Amino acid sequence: MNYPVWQLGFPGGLLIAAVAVLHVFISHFAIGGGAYLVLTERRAYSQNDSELLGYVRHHSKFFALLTVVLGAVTGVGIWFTIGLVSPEATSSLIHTFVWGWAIEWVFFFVEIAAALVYAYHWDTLDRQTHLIVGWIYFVAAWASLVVINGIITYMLTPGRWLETGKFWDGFFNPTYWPSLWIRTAMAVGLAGIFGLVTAMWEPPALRERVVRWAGWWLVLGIAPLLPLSRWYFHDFPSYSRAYFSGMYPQVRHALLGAAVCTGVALALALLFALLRPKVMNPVIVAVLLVAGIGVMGSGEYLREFSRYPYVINSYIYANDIRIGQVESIAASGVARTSPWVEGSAADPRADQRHYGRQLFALECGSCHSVDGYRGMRKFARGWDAKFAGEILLHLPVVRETMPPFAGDAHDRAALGSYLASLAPAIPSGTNDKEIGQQVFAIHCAMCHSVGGRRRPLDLKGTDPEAIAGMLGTLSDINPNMPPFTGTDAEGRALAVYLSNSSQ
């Protein structure tokens, strides 16, 4: 509530992805790719194979210039976005890791120097040195991801950090050792493909051997992802385990990918790089990069969907506002506590739409847009101002993975009012079932489904009077359910969709 909001027309979080999933990605290409050189390098001594050195050297270019510019120009932009979209978390961060980070950018200094050096001095420094180099250019940039993935875990589990605030409590989290390893072996495996790539440039002759020897990485590092996978899984907060369960198709969709993506790179490995490298082609080097951006991509989606609704889990709620400052805001309301609003709800002068879209913008906007991605216009199609507020009461009820609303009475009639602005309706049909229907969608859908994993109701062959009397009195069969705000004939237009209906 510090700080002014910066809209985009689209969820930030959805810039943060698309920014961060690339930068992952060359990241961790980054960190295999060095021990991937160096390792090569000493190979092509070893078997005094002058046509494997020269491939490494090229390699050695397309590296530098794929990590060096764009894998830190990506770096800089996760900074420059998660500062204008979470400045309360990004502050957060800073201040609980300060040390962490700059022993990171010391890490990262190191790492950027030996990479200009190992590829452009080939010819200027003997064997020995240059392989040296090639070690400190690896030994910084894993060191790197040693710092960086402390404070990445610590976000889904800060652990003791919660209670004590201490730097090592929170760094040493109970994800931090399952998620070093998963990284590691990405990296690995990433070191492959774009192993892979690179041979695409040589003669048929070479381009077979180092197809082979990329394969190797690329099996070795895809391999362990399952087991290690289940490990950190293991280690998750239990209401992140939960989402897991099928309620959430997003979630499903996400592993379903990541486990499609690392099917197919595995294959794709074993059949073409290790039994036939003569096969080895452009188009499947294509696929296996575009499987790599899968299971990266997924990997990332679901640690970032596994933290709902917090961004710091139990410390900082997704939208950027501290746990401790709701009490505080529903006292006082959200104009006393931030000067980022014009206006108050309070005020029967003021705008309470144009003040109601501020609120939107403040508490909604980190995952939500009007219109688009989490479009809030077709899930408050046919609210009504009273029920819109109703939800904003229950909002945790209503989906786990959403923070509580931060506000005082006034604060969510006037979002309530916004909200049920964007999508009026009135419920219409030729029959009972077919309004009831509609009726189901606009005042039970978010919580309930009808044959669905989602809180299923099953009320076929309940008398239809019977039903449309517990619409009455639902806050007494459930607390955390909002009252029912529809007309009477909306309501029985409800009971008989479902009496009629079944799981």
The other form holds:
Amino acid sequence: MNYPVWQLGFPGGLLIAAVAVLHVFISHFAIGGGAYLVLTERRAYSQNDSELLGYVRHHSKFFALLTVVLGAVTGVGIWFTIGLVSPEATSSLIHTFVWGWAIEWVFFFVEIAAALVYAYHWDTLDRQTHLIVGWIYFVAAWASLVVINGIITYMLTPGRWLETGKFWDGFFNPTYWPSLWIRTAMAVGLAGIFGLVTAMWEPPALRERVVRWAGWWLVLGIAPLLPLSRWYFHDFPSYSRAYFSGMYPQVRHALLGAAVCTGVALALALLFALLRPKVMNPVIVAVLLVAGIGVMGSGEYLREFSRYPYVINSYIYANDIRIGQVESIAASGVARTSPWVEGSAADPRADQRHYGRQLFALECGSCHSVDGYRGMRKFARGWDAKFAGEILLHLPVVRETMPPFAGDAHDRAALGSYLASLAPAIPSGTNDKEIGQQVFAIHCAMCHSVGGRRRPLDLKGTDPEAIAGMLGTLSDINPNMPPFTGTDAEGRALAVYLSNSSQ
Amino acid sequence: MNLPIPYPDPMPLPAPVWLLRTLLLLTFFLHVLFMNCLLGGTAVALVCTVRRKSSAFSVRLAGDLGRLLPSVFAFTITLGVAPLLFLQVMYGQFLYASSILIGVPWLAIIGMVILAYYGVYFFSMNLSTTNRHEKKGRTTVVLALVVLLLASIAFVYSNNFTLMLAPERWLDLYHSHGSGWNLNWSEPSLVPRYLHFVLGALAVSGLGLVVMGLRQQEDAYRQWLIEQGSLLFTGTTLLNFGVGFWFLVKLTGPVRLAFVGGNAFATSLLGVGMLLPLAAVAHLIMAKAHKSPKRQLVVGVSCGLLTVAVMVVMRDVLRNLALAPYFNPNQLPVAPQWGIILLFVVLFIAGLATLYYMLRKVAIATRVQAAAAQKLQ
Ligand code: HEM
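Other form of same protein, the form predicted together with the partner chain, not the form predicted alone:
Starting with the chain above, the whole complex follows.
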């Protein structure tokens, strides 16, 4: 409301996710890889293994190139992106944690300098000093995780901060520790993948040694993930734990994806890195790499999804509207709250649909597109303006992941008429049951299912007349239900459909 | 007219304005120095690779720059992050709004930085690994692209940092292109401001060449570097007097007035900012005639760097003057987080010490190696 909306044509959350997954992958890899390089270097010295030393040396340059450039710049990229997509929330984060970020910046600075010195001064520095620089790199990289982890977890579980507003209450919040150790374990695992990828360039004898060594990293990184995730999940806010109860197919799929990727990675690591390192080849390594990205990606997705409908839990909604603002916007209307919308819903001369489209961008666009991801046209098929205006009163009932609509009656009417214009359709069919099924899809299916998990309706055998009568009283049955806005004929068809369908 | 200026964040500032401003200006000064050396340095490297056939020193300088520029790039970015942080705390409501309005070019900066960064690495690695001619041709092309990318990045920055000062233009841009495909073309001072920065960058990289020369043992190359650097600084700085004047003329009335007498601080900054570069130029020219020019050169370079510092402060004064009708950060509520600020200061010092430790180790080891190599000869 306070800021203009960047109208990308697809949900801004998707853009954040794209930049974030890339960055998260590289930055965790940068942490674990640091430890991997120094420990491998030390191993090479203590075993007097000049081949192994040549290997670390060679790949340290590639490592620096990847982390210093892509890792660092994509980090800046996330920051740019969240500022564009959620300025209100970004501003809030910056005000709360600017000194946390300033501290992270110190580590970032040391990290980059150490990476450059480490990679480019093998010949200049003596062994001891070179190892120390490597450790400096690793410690600085991990320390920046220690800092940023506090800010990331705060968004999901701000904990006591909500009452006290104190830095440390937000920082050491309920999910701080499990998240820190999960991320550390991931970093160790990714270091193993880095080891395997780089090993593929080496001659067979050395390759085998490196594969086994890197395999340990991989296994060590993956093994604790399951117990750590349980601990993490245990401290999730209770509202979002409900998302994992099977109601949301996307959550089920992401969980399954994470489990499969972890399992595959662990099995491959045990089999082809520890037991049969000779067999390890670029194809298996590629599978491991993809599995690694899969684990990271689904983990990030679940964390983001669990935060819905908020961007900062119980403080700012994902559409960048402050919780405390919703009531005042409902009282005064969007046009009087946001200087960025053109026209006004109260003005009868204004183009209502144009105004409604702006409201869509403002309140729904961060999660929904029109035709693409979570496309609204498909969700609003067959809606009439009255029904659309009604359903806007119940968005958190439709999905717990959605913030309430913020606006007055004019705003709802305008957004409703825009939504209804997306895919107007009149139910058609050869018999009442067919028509009834479509009416159900239009008017009830966003909240109910027949034979599904979401608020299942089982009215089989009930007298259609009774059902049709009940349709006139839906809001009395439960105030969370919008009144039925279909025609009498549609109501009768719906009643026939319901009385003939069951679990 | 009702301007769509977002209200500032309801949370109080986590530190007093003087502290935030000091850190903003300090880190931004460092960012500018590195950014200038990067922008100017890649341009110089480009000229050197083009002239490689006719000048042996050019080949050598390209090599030296190839070794330096990747690190300069890394520090440009790292030192850009800090001012962005402090800027957002103090002026967030202006910066977020203007960034969104030019969202596409603004986010494209990230892609351009990555590409330019890899381009610089490409240049750097090709220098050390091959000497074949075809590769050199490719290096020239890559370098030219890098210069173009860096110049474009700088242009987007100039757009955003002028647009954030002009809320009267926001609604039009938003309603014409809500998708963020905008630039701040209708800003009268955009082009002179940008040129002023770019010429300044070339000038500062000239100073960089002088410093490289001063650290050089071999006489002829040293002489050449100092000469080329002085020439670059002098030429671009004289041009920049003209561009600076153009910039001043294009500022909005009240802001311009402040700089020409209306505001004592702004006016004296402008005065000092014009005298310092003159002093720098004078010393660099005097050094030419001198037998042991080191002192003159050091004074000249210092005056040049001081000029940059003054310009950084002037830029901040300009911003505050332009925003004065709408906003003054001094009026925001403040609730300093002293404990964490202290932690930051401690860690910052520890970080500097670590940095010093590493660079010193490298310097010592390099010297020892150079001495050993000399003995061998
Ligand atoms: C790598 C190439 C870069 C170039 C060529 C560059 C160039 C510039 C230029 C020309 C300006 C001044 C614009 C004006 O006032 O008209 C500027 C300001 C600024 N840059 Fe950079 N920049 C680069 C990278 C970055 C990065 C990566 C960041 C941050 C993450 C950054 C942060 C800033 C900030 C915060 C300012 C403004 C500070 C203030 O207004 O006080 N820069 N940059």
